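Encoded as structure tokens, the following chain is the form predicted alone, with no partner shown.
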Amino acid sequence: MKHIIGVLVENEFGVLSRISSLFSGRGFNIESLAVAETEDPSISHMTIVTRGDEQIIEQITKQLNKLINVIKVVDFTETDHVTRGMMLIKVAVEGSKRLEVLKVVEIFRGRIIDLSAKSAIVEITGDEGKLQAFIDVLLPYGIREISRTGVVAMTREAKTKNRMRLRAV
């Protein structure tokens, strides 16, 4: 089963290396990794996507928590959360394909960030399902290149009765 693990770490030299070594040293694969500073420049947030059963994920979580620069570990799979990825995709737009591709981009709420006579580079964000659906739709037009970020995730706020009432008004 796929798991999305969020890790808050001290933003120091070598932390990423220690975390990736923890995974590789135990034979676990990292499918996706996104790392950036938080609102506090001394802390970074890592979003790691990996696969494993509950026992493996529990072992990964315990090992991460033992690392000295790790502040907090959260398995987002067990929480109400939002995930997003970003993709740049270069697609052929020659001739009659151009208008069709532009309509597909609009339907998926993408953005053309570069356009030439032969190709377009599209920026699109969304969950993994949306990004894969976009790729599937564009395949017949001729995809020339794809570059994707890793998944980023954030837990949702707990819904309260007051918040629910405010929305109902």
The other form holds:
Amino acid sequence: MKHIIGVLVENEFGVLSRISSLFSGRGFNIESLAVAETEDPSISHMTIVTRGDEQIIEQITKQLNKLINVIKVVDFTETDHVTRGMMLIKVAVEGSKRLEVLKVVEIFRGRIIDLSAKSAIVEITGDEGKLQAFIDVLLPYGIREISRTGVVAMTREAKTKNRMRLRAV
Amino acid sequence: MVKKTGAQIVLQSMQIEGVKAVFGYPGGAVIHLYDELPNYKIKHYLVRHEQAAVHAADGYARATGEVGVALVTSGPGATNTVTGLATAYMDSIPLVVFTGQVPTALIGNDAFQEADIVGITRPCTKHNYLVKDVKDLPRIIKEAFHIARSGRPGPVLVDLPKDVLVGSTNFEYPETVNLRGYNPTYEGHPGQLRKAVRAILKSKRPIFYVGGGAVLANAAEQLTELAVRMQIPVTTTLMGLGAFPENNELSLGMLGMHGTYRANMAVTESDVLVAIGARFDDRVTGRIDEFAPGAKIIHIDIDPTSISKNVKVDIPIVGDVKDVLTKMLVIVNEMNEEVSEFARAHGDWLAKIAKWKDMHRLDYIQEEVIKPQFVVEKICQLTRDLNPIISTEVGQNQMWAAQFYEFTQPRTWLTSGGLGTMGYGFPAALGAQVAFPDRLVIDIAGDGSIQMNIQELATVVQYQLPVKVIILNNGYLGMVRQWQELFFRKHYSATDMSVAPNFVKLAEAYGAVGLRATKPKEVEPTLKKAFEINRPVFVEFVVAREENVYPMVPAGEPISKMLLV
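Please show me the structure of the same protein in the form predicted in complex with the partner chain, now that we have looked at it in the form predicted alone.
To see the whole picture, the full complex is given below, headed by that same chain.
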């Protein structure tokens, strides 16, 4: 099963390498990874999308916690959360197809950020399903290039007392 | 505040951390450190290969429980420490290894004797540091020692660029560490503790399965008290030898691939298995789904990643083994009557185990040639009252030492369990002898392993460390040959090592003493003679060439399926 794991780490050189070598050394898989500084410049936030059964995910979170530079590990999957990724996509817009493409971009609430005679670069954000759907729709027009960020995630504010809270693991 | 150079800060910090001995090898990148070294109350031991420096620090750490320290130069000096670090990491041994590094301005330039040792050692250290600014040095050294010795112990590497050692700053050694991402759990959860005790009291066939964690936590006393109070039989792993006295009638000896018949049978038939500072290694469990198949599993370990890694655990207890066992003792003492009733009620379990004990004892058949097991037995008979420290190399020598020496005290047994590093035993013995100059320190070696760090003869002679190296010479890489005999149609590919140096002359060439015996009746007098000489001694025993270690659980089989003598 797919899991989205948030990791707060010390913002130091070599930390990314510690995390990635932990995954490769133990045979865990990274599907996507997003890293950036948080509001506290001494801390970075990583969002790792990985896959595995319960036992593997348990090992992943424990092994991450074991790293000295890791401050906190959160498995988003069992919480109520939102995810977003961003994508730049260069699509052919030659001749009569141009208006069709622009329409599709509008429907998906993307933005054209560069337009030339032959192609357009579209910026789009959304969860993975939306991004994939966008790719599928544009495919017949001719996709020249795709550049995507890893997924980022956040837990929703708990609405009632009983609602499952952010689970630190 | 006093201004000090980086070199002075390293040495002063070591002194504050209580370091008395450092094992090392100088070079260009650490030459400033070596220049300062004689000004401090730290004794330096010049090894003959950096790998041995780390193993010696490791032997020192295992024998004393303190942090072992090694110091080497950059590049090849640093890369030569990798095997030592990996050995210590697998067995959770607290070390701090200082490596030299090229000046910060040259890092990444493929400079002379440059190696990315922080990158190389990331997966085989508990943590490592590249010091980029001399101002960070006191904090980093403080953290390094703290990380090495706390929680699940392990090796920490500190990489010291030359300009950091030369640069200077105001020196103040921090009193505390502030690591927000590192906070090991020492205290076992009270609810889990009660649950565990209740589960044990309900069992009919309980067993303690004890690993190196019990030794590392200095919990031998609590373990023995609890086992005796509850009358629970105890088996130890290779790493756990010495945590429970093997002369106690509750001792089942070692379990696993070369474990005793009774230990492996008792584990297999147990209904509650309490893993204490052990991690269900494949050499212990054999085929994992048939390991203790009917048992409820209670697992005490300071490292949460060890729990439910290989087997599903019913009652996990994360905490320091000593803390957990101490608290279990308190609970047990509150339940006096129930505990006594429980101890009485599983008398038939103990009787069954006693019967297994008589069925397939560890044994061998003495012939015209010396049997290696006989040598170990003799060593045990002659030295058991002297509380010696025994180290081993890896292979058959290690297994016979584990089987035929009767261990009764923790920290008297130094062996590379996890990584299985040939060449470990001799430098480890050297390190232990540095820590305990007056104790008898013996390395039980094979003719293959001893040649992997034999250069340390020069070190033991230079510092007059009277280590006794017992070489069981069968002219083979014996354990691999045994596998080839049993599983590869006796195809002895690349295991014949009968071309070897004359060990007696070799020892003498280095200035040590060399002894040799070829007949069983010579074994005892030769050993006696060796133990009486207060100098380093190599003792070569020419032993039966094709002797095997039994019992043996073939790889992939359950531990109840043993090949017996």
